[in-house]
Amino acid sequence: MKRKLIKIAKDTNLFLKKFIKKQNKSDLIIPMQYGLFSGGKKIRSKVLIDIGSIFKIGYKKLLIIGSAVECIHAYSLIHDDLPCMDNDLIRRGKPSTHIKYGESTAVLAGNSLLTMAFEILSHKDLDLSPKIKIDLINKISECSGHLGIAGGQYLDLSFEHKKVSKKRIIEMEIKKTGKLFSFCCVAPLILKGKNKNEIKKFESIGADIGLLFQVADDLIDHKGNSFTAGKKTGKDKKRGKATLISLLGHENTIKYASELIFRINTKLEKYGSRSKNLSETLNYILYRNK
């Protein structure tokens, strides 16, 4: 599993470095690269490639789409760390982008990574029809804006120090994290021209995977150490974050995460051994910092 992640990370970073190198130089490229190449396991790209393998889609196409996903993920982390958001000083064991380059530069670098994702998906290097490219851009835009990452972050900040229902916490975590995983799960189906019902099914699988990832991240913050996590832990409780742990407790949250894995695997049963890679990824997500 780790070897596969290392390969995907290496190939993704290589593509992104070549893509950036071809662009005209600007003063924002260095902070963009700092936020983009700060490490990370590329789990979203791994999920995309796992789903793609179910439908026998070529690795190169999936890698390019995954590179766009990683740009959006990097943008979201740069902005999440800002003083007006979660105010995190450390990200993946290094100073956050705004600590290294200043707050305004971090905002602009994040914005630039967000828009670069659309450049990648519309670029000639991605050998797809214009219609499919438009469909991919529409979907990733929806998953990144007020209906996705941005909307989820808004709810996350709004829920601090408030009593929030389980339903609302799940809604927030699916928007904040699950929507980008949903894109990773439906992108291969868009490439294959699958119908709306099949796309909706895999959107649901992606939402569950994103929820699993966020629950695992919350568990790391609750019980993990800063060295392993690559960022300060214990901050959710201090900031009064609304999480499933704060509502259900540690043990019940672990149980809930296990139920999520069972639910996802049940939805994938019809694909048999073709879904084995994704099943392995699910277990890795939950236990990645054990």
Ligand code: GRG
Second form
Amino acid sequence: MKRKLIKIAKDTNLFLKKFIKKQNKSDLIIPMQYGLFSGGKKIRSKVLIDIGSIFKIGYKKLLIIGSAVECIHAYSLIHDDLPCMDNDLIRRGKPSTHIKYGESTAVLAGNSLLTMAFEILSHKDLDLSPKIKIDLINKISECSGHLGIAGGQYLDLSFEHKKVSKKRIIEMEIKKTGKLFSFCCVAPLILKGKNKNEIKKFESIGADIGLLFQVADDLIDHKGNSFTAGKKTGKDKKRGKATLISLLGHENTIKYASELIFRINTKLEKYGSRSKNLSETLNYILYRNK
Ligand code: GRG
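Right, the form predicted alone is done; let's see the coordinates for the form predicted in complex with geranylgeranyl diphosphate (GRG).
So here's everything in the complex, that chain up top.
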């Protein structure tokens, strides 16, 4: 599993480096590259490739779509660390982008990474029909905006120091983290022209994967080591963040995570051994230490 993840990360970075190299130069390229290449597991690309392999889609196409996802992910992390958001000085064991390059540069590098995702998905080198490309761009936009990452981040910030119900915490985490995973789960079905019901089913699988990912991230913050995590831990409690751990406690949160894994695997049962890669990824997501 680790080896596959490292290969995907290497191939994604190579694709993105070549893509950027073909563009005209600008002063924002350096901070953009810092946000993209200063580490990062590329776990969203792995989920995309795992689901893509269920539907027998070629690695190259999946890698390009995954690269667009990683641009949006890198953008969200740069903005998440800003003083007006979570105000984090360290990301992936290194100074956050705004610490290294200044706040306004970090905002603009983040914005440019978001738009680069759309450039990648609409580029001629991605060998898909215009209709499929528009559907992909439509879905990734929906997942990134007020109904997705940005909306989830808004809820996360507005819930600080408040008593929040389990339902609202789950809604926030599905938007903030789950929606990008939903895109990864749905993109292969868009390529295959699957119907709305099937798309909905995989969207819900993505939401569960996002919840699982967020629970594991919260567990790392709660109990993890800041050196291995590459970021300060124990921050959520200090900031009064509304998390499932703060509501359910450590043990019940782990129980909830196992239930999520069971639920996802049940939804994938009909694909038999073809869903083995994704099941491995789910265990990695829960038991990772960074
Ligand atoms: C991107 C549309 C958009 C808006 C910005 C700041 C913000 C709004 C959203 C923040 C979203 C966010 C940071 C969600 C948290 C998800 C999370 C746990 C990220 C860590 O992901 P990893 O562990 O990171 O995959 P690596 O370092 O491995 O890439």
